[in-house]
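Let's start with one chain on its own, the form predicted on its own, as structure tokens.
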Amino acid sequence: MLQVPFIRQNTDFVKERLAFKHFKELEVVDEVLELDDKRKKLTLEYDETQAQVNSLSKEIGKLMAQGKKEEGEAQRAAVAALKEKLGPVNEALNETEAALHNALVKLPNLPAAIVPAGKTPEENEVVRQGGKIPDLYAGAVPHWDLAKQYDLIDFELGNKITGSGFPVFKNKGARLQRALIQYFLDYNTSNGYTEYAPPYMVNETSAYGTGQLPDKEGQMYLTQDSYFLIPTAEVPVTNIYRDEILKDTDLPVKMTAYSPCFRREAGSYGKDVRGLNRVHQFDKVEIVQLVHPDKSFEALDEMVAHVEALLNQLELPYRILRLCGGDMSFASAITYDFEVYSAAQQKWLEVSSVSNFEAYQSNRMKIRFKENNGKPQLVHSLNGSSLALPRILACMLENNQTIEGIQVPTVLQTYYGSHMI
């Protein structure tokens, strides 16, 4: 959530970069400035009216001891009255700071500097490529053959079981699924973040901490006791530290969990979505990092590198995105995405996105962290995807796969417990 004091000292600035980010309801900016005003206005009302009664109530007390009781009964009615009076004033406040706090979570988060112009996927700028995009034998297949072929995932089972999107893995299929968690886990723990295993269902609190809502409602499953299985471990983990004030020699916090992902993709059909290219379910291993304002781009660095690491170490083929304004998540200031590419398909397909929401989610979580004795500030908060299973799945078995059989990589072999499936 973008700050009242920012939005009122750099109006103009802040309309350019939501302009940017392509948000059409720029008014809501100004509907922003006029309630804070009348905030500010009704504060002060209610403040004075307040001061005056308990000056008021203090000299009754002392008229009463001087016998003076018919000036005392007039303060007494002077007290009823101004009172009578803060009744309607707080009742006009308490609207008129949720007509406020409304009116803000419908802006999204300002675009960075560096974001590039567009509002398509088709405008991201491509950062850096790497890995090697392999030549398949002439009967190479995509891997949702592959995974009948050698009994590795049942999508049938899974549409019996729950419904479209709900795949089982199973026999080596799941070993590997669990030898890829595991990598990542190991991975993450011994660049320092801490791991943590958290629910899988929040409440409406840590959804809007973290900005999946108001805006991401439609993608999410509700349960009926009001709760929201999470769409990623950003959600809980990111929670963690709501509401707290933090010593500037805690930061960075570095964190790392292991999840099911939930997401409902209402309306995605076709060839684009087969297999496991989307689904209602899976799983990903997230990092979230919570640094001091001044590093948040240095950490944003550092996160991408780590990715990048990764999917070298898997030896796929990837290509690094700096998503456009109009290609941004709506509590992101910046974005990069990480695709792999899909020999068998012949398609990129996006595995991760490390992103740096600032302050954004941080003032909604009245997540801060104090320097020696100095004011509380919100720190700043990143997260990515370390990495989304799936699609890496898809492309390892594709991209691997020979006549003698499917290749592990290297790095896997001894989570796996063989070179070859």
Given for the second form:
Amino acid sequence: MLQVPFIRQNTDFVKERLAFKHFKELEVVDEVLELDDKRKKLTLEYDETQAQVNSLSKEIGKLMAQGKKEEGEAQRAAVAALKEKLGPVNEALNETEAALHNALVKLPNLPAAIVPAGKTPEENEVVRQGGKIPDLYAGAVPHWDLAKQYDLIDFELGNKITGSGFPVFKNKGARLQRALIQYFLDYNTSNGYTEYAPPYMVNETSAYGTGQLPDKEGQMYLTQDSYFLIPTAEVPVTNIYRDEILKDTDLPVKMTAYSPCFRREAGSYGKDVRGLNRVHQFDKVEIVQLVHPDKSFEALDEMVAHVEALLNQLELPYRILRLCGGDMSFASAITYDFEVYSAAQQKWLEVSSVSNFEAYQSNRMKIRFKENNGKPQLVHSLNGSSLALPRILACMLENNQTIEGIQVPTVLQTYYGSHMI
RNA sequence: GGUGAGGUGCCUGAGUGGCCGAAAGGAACGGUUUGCUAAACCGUCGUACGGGUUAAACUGUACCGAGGGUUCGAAUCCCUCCCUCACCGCCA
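Given the form predicted on its own above, produce the structure of the same protein in the form predicted in complex with the RNA.
Okay, now the whole complex, with that chain kicking things off.
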């Protein structure tokens, strides 16, 4: 969440940036400031009164010890009077703090300066395009047909076992998927990321920390024990450092993790969900960084280059989009989406999203660091997919299909064990 | 699922009503000494929110799992909840 002192000092700027993100309830900004004023006033009143109570109580202790009972009794009455006043003040203070917090979490992160204006996905800015869009032979088909033809993925079977959106990978399909995961993790760790295998369920606090809660509970599966199935490894991995104060020399923290991701995507059935395009359970390898606030844009560029290198090595045609203000996620200050071109569907599919959250997540999670003997400051957090498996797989199958079979990119051949499916 | 124990600062761990934001040890950091390393010695070593200041200094309040209660006064007593650990049962 945003920091109140910053909002206070840059009120107009905050409103302007929020409007840029097409956030409607700008009055919440003023509400935050009013509640913060109220909070300060009540805090002062409470503290001063409590200070009197404390000092009187100490005196009573001494008087009693000295056997001066009458004086002690008189003081007790004084304390009782103060405490009568204190109750309502305390109650008002608690209410105000809760209200302030509720208002504060309504405010999304501010878009960074270089975020393009716009509201819809059509207004996202294409930053770069790379790789070659293949000319497919006349009989080329979409991946769901290839999946059947080569016996790689069984969508019907998933319906039987669980429901729609839970594909079953089999044979070479399962193997290819495993090869990709292995390859991604190896690539990440060789670039300084520490590998984690996190829990696939998280508690409410963790879901809140990365911004899934409040609001987006509908997008997650909730278990009987009130744990959420993770929608991305970002959630458990970023929470590793929740409530920690790092040393500046610990930064940057670079983490990577493979995990399945579970998404309810309620009400999203329709044309775009065929095959692997949108499913309820999919695999993904994620990268997360916690960095010094001065370095987060540098880190962002590094992560973008990292993901781009992966796509180049996989020989997939891709483009990088800088999301416009209105299309960015709630907690993000800037986001780059990576899309690969699915030649048989003739469609761009999102396979990665790399974001800088600046201090928005770390403020919620209280992930901080200390420089020398300075005060704790919030780190900046970033994350990105490297990469989401199903669409990569879909694209790879479609783009690499030939009459003889499906070609496996060079970089994957040792992992997969063959050059052809 | 059953039974028992327990949650104190970066860690270990003392503390059962006022002198406790909290002993002691360890770790870490700074320094002295040393040819280097080690050892030894000295010092520093919580967080949040207020007040104050150009900034500090200084100062108030809160925090010993969370929330409530008793009391003039709570880490310490009471209640509720959460969590962890151990053993048994079941099981990969």
